[in-house]
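First, one chain by itself: the form predicted alone, in structure tokens.
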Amino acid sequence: MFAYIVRRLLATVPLLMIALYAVHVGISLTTDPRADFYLCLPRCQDGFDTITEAYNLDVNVWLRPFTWFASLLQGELGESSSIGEPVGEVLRSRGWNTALIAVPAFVISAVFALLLSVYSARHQYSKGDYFFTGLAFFGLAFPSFVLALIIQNVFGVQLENWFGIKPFNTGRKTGTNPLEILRDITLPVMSLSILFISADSRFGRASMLETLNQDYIRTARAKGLPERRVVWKHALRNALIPLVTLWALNFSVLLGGSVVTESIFSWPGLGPAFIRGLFDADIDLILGIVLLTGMFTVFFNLVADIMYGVLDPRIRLD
């Protein structure tokens, strides 16, 4: 197992470096941090030269990423020109805000998707199955920004107009009180959870149905095992394998910053910071977020691979 983990990590480091190299070159070819200075040259030559030196813009586009890699090896991620803080500090503060909604959203969506998958598979073509299937398709059909806007308007604005109470905030406040934080995160977590529950429950239902029709499940039932034990111990274990892959990708996306949801709820997470970095050609900030997201993706996919072996002993990782 240890050798497998080491091999996977060694194999993914070059892939991550290639991705960062491609992002750096792509941004360098399409943006120029000196764009605002061209119109005032030569009067603003000093500012023009300062930015040129700070971003190594006098170096060939294909060679610039290596300067950034050299700084990365020394633990330096650069300074965010759009936010005015070190990139490491931005990732820490913004990453914490993103985690505040990403972790609860992931846990809630995983639990509900699992329960709905088991229920729909056990009661195939029943009224309950049709009802939850309809809700899932309804959730999938809604664009994420439309769903977020509806939730924000109904629970964050209209609820106060209708009943004179405002239990939820529509954006991140500065309070550290647990109750206040709960009011902050409820609406964005609700928005993200509905989207992921809709998708995950469909995959889970299909996987559970396939597993319940396997020969070993029929054998377990023929032996007289209780249905609860057949479903939750024998069938669910194998049915979880496709969901584990999906959950690994979902969690990576959530921790990398849900751009649409965070932007709509004015949530100071990684998503809006990434958009701001794109508009302001903030190369260091964009690369820092890409690096963090890539590390999350590598780590949780590795966790998913290890879980395969735990769920199904027939899968050997060594």
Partner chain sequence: MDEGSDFDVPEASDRSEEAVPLFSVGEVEGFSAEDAAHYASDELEGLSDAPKSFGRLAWTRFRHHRLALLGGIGLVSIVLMFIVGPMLSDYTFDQYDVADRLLGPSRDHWFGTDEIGRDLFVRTAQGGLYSLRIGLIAAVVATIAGTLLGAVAAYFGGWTDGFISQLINLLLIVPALIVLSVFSLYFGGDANRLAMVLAFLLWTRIARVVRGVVLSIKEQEYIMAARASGASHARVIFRHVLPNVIGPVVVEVTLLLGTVIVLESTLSFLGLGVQPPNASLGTLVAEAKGSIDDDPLRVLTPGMFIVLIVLCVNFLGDGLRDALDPRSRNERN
Second form
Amino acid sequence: MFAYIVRRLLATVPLLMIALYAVHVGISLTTDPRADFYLCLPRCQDGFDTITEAYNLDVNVWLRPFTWFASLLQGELGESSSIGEPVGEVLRSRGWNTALIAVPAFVISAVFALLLSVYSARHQYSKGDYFFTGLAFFGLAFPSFVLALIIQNVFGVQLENWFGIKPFNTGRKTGTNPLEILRDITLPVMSLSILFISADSRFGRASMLETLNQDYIRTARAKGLPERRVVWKHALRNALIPLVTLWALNFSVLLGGSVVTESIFSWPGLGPAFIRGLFDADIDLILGIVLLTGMFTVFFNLVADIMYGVLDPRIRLD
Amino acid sequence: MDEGSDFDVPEASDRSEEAVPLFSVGEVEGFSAEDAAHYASDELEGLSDAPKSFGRLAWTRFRHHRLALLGGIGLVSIVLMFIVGPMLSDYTFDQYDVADRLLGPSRDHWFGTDEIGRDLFVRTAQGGLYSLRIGLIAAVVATIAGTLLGAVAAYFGGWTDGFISQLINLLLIVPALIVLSVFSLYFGGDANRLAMVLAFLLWTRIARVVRGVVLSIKEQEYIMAARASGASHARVIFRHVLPNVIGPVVVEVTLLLGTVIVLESTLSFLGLGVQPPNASLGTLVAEAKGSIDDDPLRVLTPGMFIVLIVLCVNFLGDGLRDALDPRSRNERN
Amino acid sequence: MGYATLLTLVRGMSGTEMSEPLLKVDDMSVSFKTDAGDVRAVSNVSFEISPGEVLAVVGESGSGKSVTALALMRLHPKNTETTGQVMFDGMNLLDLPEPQIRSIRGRDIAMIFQDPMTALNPVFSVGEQIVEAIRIHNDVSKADAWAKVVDLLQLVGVPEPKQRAAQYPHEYSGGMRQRAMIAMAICNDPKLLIADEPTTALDVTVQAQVMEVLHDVQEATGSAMMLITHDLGLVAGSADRVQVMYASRLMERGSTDEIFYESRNPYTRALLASIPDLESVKDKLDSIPGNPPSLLNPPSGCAFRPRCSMSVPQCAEAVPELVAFGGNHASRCHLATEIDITTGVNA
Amino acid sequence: MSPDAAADVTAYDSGALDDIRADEPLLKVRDLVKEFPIRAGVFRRQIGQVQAVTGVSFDLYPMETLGIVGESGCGKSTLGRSLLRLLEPTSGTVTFGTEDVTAASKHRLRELRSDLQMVFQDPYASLNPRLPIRDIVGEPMQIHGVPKKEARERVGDLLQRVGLLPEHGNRYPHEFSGGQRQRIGIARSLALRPKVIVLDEPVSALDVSIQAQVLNLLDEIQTEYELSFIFIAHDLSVVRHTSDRVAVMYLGRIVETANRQDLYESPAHPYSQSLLSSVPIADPRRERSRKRILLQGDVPSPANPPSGCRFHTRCPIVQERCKQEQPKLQQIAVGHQVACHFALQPGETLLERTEQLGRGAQVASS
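Could you please show the structure of the form predicted together with the partner chain, as a counterpart to the form predicted alone just displayed?
Now the complete complex, all chains and molecules, led by this one.
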């Protein structure tokens, strides 16, 4: 088991490095933090040199990532130029905010998607199945920004216009008591959940249907098991196997910060920081976020594979 | 091809039933060597009028798929509206009139006007076409690249397969939107370059599907039968492998088209995609989002067009999947 | 061997005396709804099984033999309509409420399926799956059930049953899995065992082992058995009575000897004649021309008519009735009485 | 029956048979071995190999049918495919007439395939679903440069010969039943006028009543086209019906070969006897009076075959020597070879031998 984990990490870490390298070179090739200084050059030579040094701009573009890697090895992530804090600090505080909506959204979407998949698969071609499948189709067609804007407008603004009540906040306030936080997170969590439920429930339905058509389900029924037990014990455990990978992917995406939803709800998470970093050519911040999301992906994929082994005895991890 | 086969290939299973499909629809009646002529003349004719090729059969199944038909018709009407609509309008895409700013829908301006008085109907139509164009180019490029790389990986196996699979993993490791944002901000711009960036990220989906299909086709007995007849590798690939890949690829392309349109509009919404003076549905939403509280319709109209287009495309893809996937033949009742 | 022959004889005799059948299927029809219309997979089938007897249901693929078994257990797919009556223990299984039919499944009637590779759930150990079958119908502790599982596995010839019980299906070979399936089927001493092509997926030598086990347990428990198969060889060695199905209908039924030596049905006779013999060589096999009919669009009258060497104009007009020949022997053929039973493959 | 059966045989001839006499074997197989690598891990390293076929030798004579029987995993299908180099043999030779097939160049192999053909087991998987029957049957001729017009006519003739109509050429595989598809597969294999056809379980996917049709058809075309068959099957009754000589395989090796009569009436290898005794007979009286030998356990995995005689783990008359020493194929009568240290004498049954060894009780049943 331990050997397996080590081997997996050894196989994926280089991939992560290549990705970071590509992002670094890509940004370096197309931006120059000294852009403003070129116009005033002889006068502001000092400032020009300071930035050149700070960003190692005299090093060849293709070699520049290695300086970054070198400082990474010493635990240094650099300083975010757009926010003005150390990248590590930005990732920590913003990551916390992101987690505040990512974890509930993940849990809610996983649970609902699972319930809907089981329902739709058990009642295939029933009215309820058509309804939920239709809804999922509809939800899948919504770009996240359209959905978030609508939810923000309806629940954050129009409720107040129509009924004079304002149950939810449209962004992160500073409150720390649980009720405040609940008011803050409801709308972004709702937006994210709807998107993920739509995608996962269709996948889950297909997986569940395939499992319910297997011979061993017929065997379970022939034993005299109640349908509830056939579905929740015999079918679900098999149907979960492909879903686990999907969830791992979802969770790492959510934890990496959803750029669109967080921006729309003015949520001080990783997403808006990333966008700002992009426009300001804040290379250290971008790399920090790519590193973080990449690590999440690697980690949760590993978790998914271990879960595989737990769920399916045919898979041996060694 | 043979060198690559590992030990799960060869032994024939000893099944001895399942000879006649239980409910084959176009079943031909029986023949023995002796009285074939007699049988065929009266039994065969009544059952099916024309030989049913795979394509024909798929088309029949597709026609019976109501959602798919709806998707197809919807998509065609939206595109027609986008093309014909602006011709009927008195306004053009970038003609502005500050006196007419922020008008609501009227007979003159069907969807109203924006902050500098441009006609929103014409802008929506043009933006929609622009979105579709990017989506199509990206989907086509991703499909060609994905099909080639996926087929090559599966057909040759070994190190080629390993390399391409790792490339796919690489693109999976960092979330798509993050990479896309970086690349489209710095390499994007006009429609073609944005489409290339999108395609660069999305070819992996096609490649994975094609790789899987080719791997399973490679093991089919008809491939071995063709080789037993003396067919060359080229003949096997072009006559026996690729035609059987087309179905799954077509399905995947339609689904991909939906994804591309959503991704493009998202990027454009974030300001990372289409740049002014061009507009796509995503930028139209972004332009209007500031005034959403006073005038939600201006956000909803382009937003809903994205939803409608993607919905139609997905319906189409779903129908094609049912029509082209032989396994789903008897599933519906 | 003598013992078995004796048993068959005893059963054959007692069969006539026994008045109360265990299972009585009356005029059962099963149809599937498909895109292309309704498909009748079983048409007006009636039969009985007496306690302790082995009834073989024989037919080619698509003849409706497996559907019959699934339908009387109500395990068929959803888009199915079943009519008729299936009496078991004084109850009609076809309109029993769901909880009651469930309490019969696995306890009074148990099934063994064709493909042991797919019929066991891959994610639970073999022991767990049998324990579940025991505990769903009996109020016993897990430990007691587990002990019984070990005994059962021993009984069906799984070596080292204690260790094997904790293993997963993928760690079993094909033959061992089918033994485990048998253990699961007999764990509640069912009155009726339905074996649906129990050896089709197995190699010949393993097939012989599994049939042997099946027989031993059937005799040991005194269960009746409905053996569904396409293999007439299997039937010859193990059935008391046989019924032959073709294109959804029962074509002929009778004692094993009546079917093999005195068949009064052209289909049965042609089927027997088309089997290559292991112990002698013929120049040319007597093949049946044509193909089994499409159930979607069955021929008028007798379904076998287009392939039958004896057909007369009458065959196209009406579906023949079952003609009885004393005892349990009956044949569905207009010409049943005219068939010369002294000629034939085995006679 | 077919008017042109003998007329243009030479048109597609590879020429490999020009110099052999009629009583010489058409196909000589010597020490054929086919190994498959077992790979594992991220880098797909080879961690071992499966010997699917181990040192198989036999001859096939003109117009003869050689049956190859065995249980799943015994390597019979792999053997069939290796003969035609559809799987590249690991070692050994296959000589067709005067020519070494295993050494032939790719180009020459293609020519040779006009003489060596194959019919596959699965009538659903062996026909490309996208092509009309006309193209499926005509493809070999297209590849080997038969003029289009002639090819079209011959496709019609071939379809008619296998019991279909020329008009069926326009139809697609899914419109046919299993038996009809198998006829189409046979028509395809006949297209180039081959000398040898390897039939890989040609009827095992078919219903009994259809089986007989196809077997009769095969019988007819063999005489008509003067073909030699290698008939691979697991069904011993079918093999008895079709074959002149029979080879029994177990875990990659031939354990016994004999002509049909000898093999079925006095099998000398304990495996052959138990295999025969396992087959149920469709005759209740004979079945009741039969004594059956039950082998213990399943066939071992070919990835890890037993030492010595590969059958020793299941053999009811196993001796110490069998575990150490691998028996060679030895002649025990004319044309009858067996690979067993303790082969059964003519007329001796396995049951008698086990009783002699005091093991009778464990193996016999009725």
